[in-house]
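Only one chain is shown below, in structure tokens, and it's the form predicted on its own.
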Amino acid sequence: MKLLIAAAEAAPFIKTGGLGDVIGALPKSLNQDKTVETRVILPYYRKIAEKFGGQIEDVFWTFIKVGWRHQYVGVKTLTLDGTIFYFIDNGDYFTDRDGIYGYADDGERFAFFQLAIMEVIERLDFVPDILHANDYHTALLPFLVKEKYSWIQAFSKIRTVLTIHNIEFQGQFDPGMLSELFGMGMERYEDGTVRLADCFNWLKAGILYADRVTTVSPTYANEIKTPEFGKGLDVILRMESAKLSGLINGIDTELYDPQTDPHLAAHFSVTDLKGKQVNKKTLQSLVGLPVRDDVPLIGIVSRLTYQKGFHLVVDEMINILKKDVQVVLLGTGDPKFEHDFTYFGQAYPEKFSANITFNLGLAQLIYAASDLFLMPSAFEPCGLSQMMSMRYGTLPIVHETGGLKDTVLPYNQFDGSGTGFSFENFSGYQLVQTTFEALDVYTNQPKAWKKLQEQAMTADFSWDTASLAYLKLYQELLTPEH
């Protein structure tokens, strides 16, 4: 099976969030199966050139039409961890710019990227059996396969998958783009197929044209079929629900390993947790909190946004700080939340440490040193932080939404099962009550706490397991009935 994954970002080359983590980790696990040959294609951004340019080789260059434009396409390659990565190079769109997203001509940039993919895969001698698109930046690939390039016989058997990592970003553009950039007629816009709210909607087109649509957790797959979470696409997703599924992401268990993590003051394991206390003392000292091993320490590592539920945290933090507890926060985001958390750090210096920045080493130390990890997102397609915290024996407190519901098993006081704590109703009251429950277990039920830690640390969130669901989906697509 030949699989080509197309995306706007991938670790370790460049990433802004979960999309980059997935595209970096999934191919490595898939390629362990000798029946699959997985390759990845990305834009060649300046930051990739700066970091990896010395290792990347040129394959060929050509020109393609982007509407009336005659645009240069350079194709480069690098093999990393057994996976062949291709890069689409163009100075105007990628290499001459500092960032990845946020430009006024993002539509033109990613239109070029998708057209370039379709134009070069034959010359790469890698026409895939499965073409896997990710988010709006590549969501038009299924549409292009079936509408613009259907005349190419080599493409007739390509099956397409679209993964929605975050439905908020849909690629909503002027319909004139169809002719202006893609050199196509307006028929599919005028008949409503690719139209939504008087825009040419790339994600809608991808959902309708892809053979299968996935998102990053089963619960989120159900949530996006509702008006509350569907962001205007819920009707389309209900209509196409037969081909929609939710597949949980994994984490890199080699990277996030308390036995080897280089950012920790001391290593530890599920059978020997003594090093966790060393990390706790190190973190307390580092951020200026009293060094105490008996006080429960709550960690927060996040973007500070409403989506992540921080309005609830701000509203209830004084109630939480009435308890004998310490809180360490790391993150940046909404200036209001940055201001409010800075205030808590100044008003409660013995209990609250606000670190309004991002520091990878400090983030890892917080995952490892904390007793609890607070993640009360209003919605969360998958989420990785809760899995990372569990890997380090730090029990998450989460809102039961999306991937948080699918990955955190709430504590059951009657049989001792669970890997963390969760609340169903998205309210400050429920957040506080669940936090108090967790603090009670920590303080008064040490045996139950230790069992929860063991269960959290041994939960299997590896990509080697998570990739099996993707492999099954690909194989189903290639069976004769598809």
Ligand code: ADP
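Could I have the structure of this protein in the form predicted in complex with this ligand, to go alongside the form predicted on its own above?
The next block holds one chain only.
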């Protein structure tokens, strides 16, 4: 089976969040199965050129039509951990810019990227059996396969999968883009198929045209069928529910391994947790908190957004800081939250450390050094940070939503089961009560705490398990009745 995964980011080349983690780790795991040949295609951003340019080889270059424009497409490649990665190079859209997303012409940039994919796969001699699109940046591929390129015989057998990593970002554009950039007619906009709220909606098109739609946890798959979580697409998802499923993400257990992680001050394992204390001291002194091993340390590593529940955290932080506790936060995002947390850092220098930056090494140290990890997301498609923290014996405090509900088993004081702490209603009161409960177990029930740590560290979050569900889905798609 030839599988081509298309995405806007993949670790270690480029990562801004969970999507990058997933696209970095899933192929590696899939390629262990010799029946699948998985390759990945990404834009060639400047950051990739700077870091990996020396190892990346040119395959060929060509020009493609993007509406009336003739655009250069360079195709580059690198094999990493047994997976072939392709990169689509164009200076104007990617390499001449510092950032990844957030440009006024993102629609044009990812329209180009998707058109380039369709235009180069034959020449790469890799017309896939399965084309797997991810999020809005590549969500239009199933539509392009079936509407724009349906006349190409070699593409007629391509089956498509769309994974929604976050339904909040849908790719809503001016309908004129259909002719202006894609060189297509307006029929599917005018008949309503790809239209939502008077926009050309890429995610809607992807959902309707993909052969299978997945999202990254079973609970989120159910939630997005409701108006509360569906962000306007719930009706479509209810309609298409037969092809929708939720497959939980894994984490890269080689990369995120407390026994080998190069970012740690000391390594540790489930049988020997001593190194965890060394990391705690190192982190405390690094971020300017008093070095104390008896105080519970709560870590936060996140995009600072409403999705991640930071309005609750800001509202309740003063209550939490009344306890003998330390909080270390690493994150960037909404300027309001950046400002609020900077304030807490200044007002409570003995208790709160605000690190408003993006730093992968510091993130690892926080996962390893903290006792608790706070992640009270309002909604969470899957979430990786809670799994990373559990792998490092740091117990998560989460809101029971989406993937958080599917991955964190709440502490049960009667039988000692659990891998963390959770609350059902998204309220400040519940957040504080659950945090206090966790602090109480930490301080007063060391045996129960240690058992929870062991359970968290030995839970199976590996991609080797998680990727089996993808493999099954791909195989189903290639059985004759499809």
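Residue numbers count along the first chain shown, from 1. Source: prediction; values computed, not measured. We call the rigid core whatever largest set of C-alpha positions still superposes within 1.5 Å between the two forms.
Colleague: Using C-alpha superposition, tell me how many degrees the smaller rigid part swings against the larger one between the two forms.
Modeller: Rotation of the smaller segment between the two forms is 9 degrees.
Colleague: Keeping the rigid core fixed, what distance in angstrom separates the two C-alpha positions of residue 346 between the two forms?
Modeller: Value for residue 346 between the two forms: 4.9 Å of C-alpha shift.
Colleague: Can you read me the CA shift for residue 336 between the two forms, rigid core superposed, in Å?
Modeller: C-alpha shift for residue 336: 3.9 Å.
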